[in-house]
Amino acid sequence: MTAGGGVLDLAERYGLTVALLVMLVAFSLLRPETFFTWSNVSTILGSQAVLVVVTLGLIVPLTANDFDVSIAYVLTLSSMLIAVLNGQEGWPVWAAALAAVAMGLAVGAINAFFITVFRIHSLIVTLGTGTFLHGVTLWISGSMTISGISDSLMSIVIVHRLLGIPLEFFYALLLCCLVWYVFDYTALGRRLLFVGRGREVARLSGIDTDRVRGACLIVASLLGALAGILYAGTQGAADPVSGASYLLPAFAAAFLGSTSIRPGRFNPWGATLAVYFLVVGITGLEFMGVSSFVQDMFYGGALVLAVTLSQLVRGREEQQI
């Protein structure tokens, strides 16, 4: 590798990291009394744990070249199940959380069934499933926010802290490590990448592509359910329309993350870094006095830019939507 090639490779891998550091320094200098405080840093780290888990859930099927837009609605139904079962029906919070996890696994299995058996595109199936789940959430909640979730869940999510940071951040970090290990150090991770790069070639090579894709969709829904548990523990309540707000940011972070750390591949560290890059940008602009509508503009613009950069890194391969 030439010196120029080595510099370019480093720029691709760590450009997003450098950009994040530059933003942190810039906003800290411009607003030292509000932005450059440990309280603000810990709030940013903890408050985005749910989005990190959703993004990690998205990149699993994305690596296999499948889309899961139902994950946000799995999150919403998961948090609502906990609110209804624990807050209204009096179930122990752990039992309500298990019910939410079981729901996530079931939704993932249903998605996998229709996608792999009937050969329907994942975008269509998960869009339909997500809309159905949204209806279920509105039904069981009466279209109302449900509160009364046990304090014990909130205690292990946001009340107890390590280094001043809510524990939910460390749960998301552990999940990131787990996904990274599977992606980079297991045979499953290699098969997953192979399936995503060329499904027919992988099948002819002896890989059960349907099983790999199905497993990815189940894992995505499972992580969506876990994100819902974190959301319930963060808010102490469940909002029947809360999950939809995570979908666009998660896609933006997933694609932006694929241009960093492991350029050209959806990867957990790049995705997590992208989440905080986007959030730091929005938070800094809001501290500078920019109106709150900047959030939608920032995430929407970031998604288009992220997909464009991802395509450049991949050599402008046509997206199979």
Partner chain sequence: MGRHWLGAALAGLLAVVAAGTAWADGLDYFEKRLAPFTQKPAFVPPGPAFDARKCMAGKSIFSIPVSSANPFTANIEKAMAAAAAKVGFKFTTWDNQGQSSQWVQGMNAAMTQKANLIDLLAGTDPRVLVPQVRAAQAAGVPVVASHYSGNEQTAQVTRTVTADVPIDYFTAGGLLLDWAVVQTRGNLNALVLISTGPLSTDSMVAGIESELKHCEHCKTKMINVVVPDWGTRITPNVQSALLADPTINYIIVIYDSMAQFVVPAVTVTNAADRVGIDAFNGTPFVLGLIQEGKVQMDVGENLDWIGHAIIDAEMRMLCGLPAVHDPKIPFYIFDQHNAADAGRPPQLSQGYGDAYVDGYAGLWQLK
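Switch over from the form predicted on its own to the form predicted together with the partner chain, please.
Excluded here are partners and other molecules; the one chain stands alone.
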């Protein structure tokens, strides 16, 4: 590797990290009394756990070259199941959470079945199952927001803190470590990468591509269900529509994250960094009193700009997804 190539490589790997630090410094200088405080940092860290978990859920099938757009609907149904079973039917909250996890696993298995057995594109299948789940959510909720979720769930998600940061941040961090370990340090992670980079080549090499893809889809739905549990614990209630709004920010973070830390790959640290890059930017703009439409422009603009810069650094290789 040449010196120039090494610098470019470093720039690509840590460009987003540097941009995040620059933003942190800039906003801290502009608003030292409010932005540059531990309470603000802890709030930023603690409030994005749901988005981090959804993004982690997305990058698992994306690495295997599959989309899962049903994940946001799994999140919504998971939180609604907890609200209905715990808040209305009086189940213990742990039992309601287990039911939500079981639902997530079942949805993942159904997605995997249709995608791998009938060879239907993952986008179509997960769009269909997601819409179906949306209907189920409206049905079991009577199209209403349901509150009354046990305080014990809120306590272990958002109320109790470590270093001043709500515990949900550490759950998300733990899941990020887990995905990172599997991706980078296990044979399964390697197989997953091969399947994503060249499915046919992987199959001819003896990898059971259907099993790998199926496992990824199940893990994605499982993470969607876990995000739903965190969502229910954060809100103390569940509504039948809002979970879907996590889909686009999660995709944005997944793609933005793929330009960082391990450029060219969907990777958990890059995805997590991307979530916080976007949220720091938006929080900073909010502190500056900027209107919400500028926040949208920042969100979309940052994504396109970062991916474009990454493409330029890599010499315009074609994106796989």
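All of these numbers come straight from a predicted model, not from anything done at the bench. Positions refer to the first chain, counted from 1. For the two forms, the rigid core is made up of the largest set of C-alpha atoms that agree within 1.5 Å on superposition.
Trainee: State yes or no: after fitting on the rigid core, is the Cα displacement of L303 between these two forms at least 2 Å?
Mentor: Yes, because once the rigid core is superposed, the C-alpha of L303 moves 2 Å or more between these two forms.
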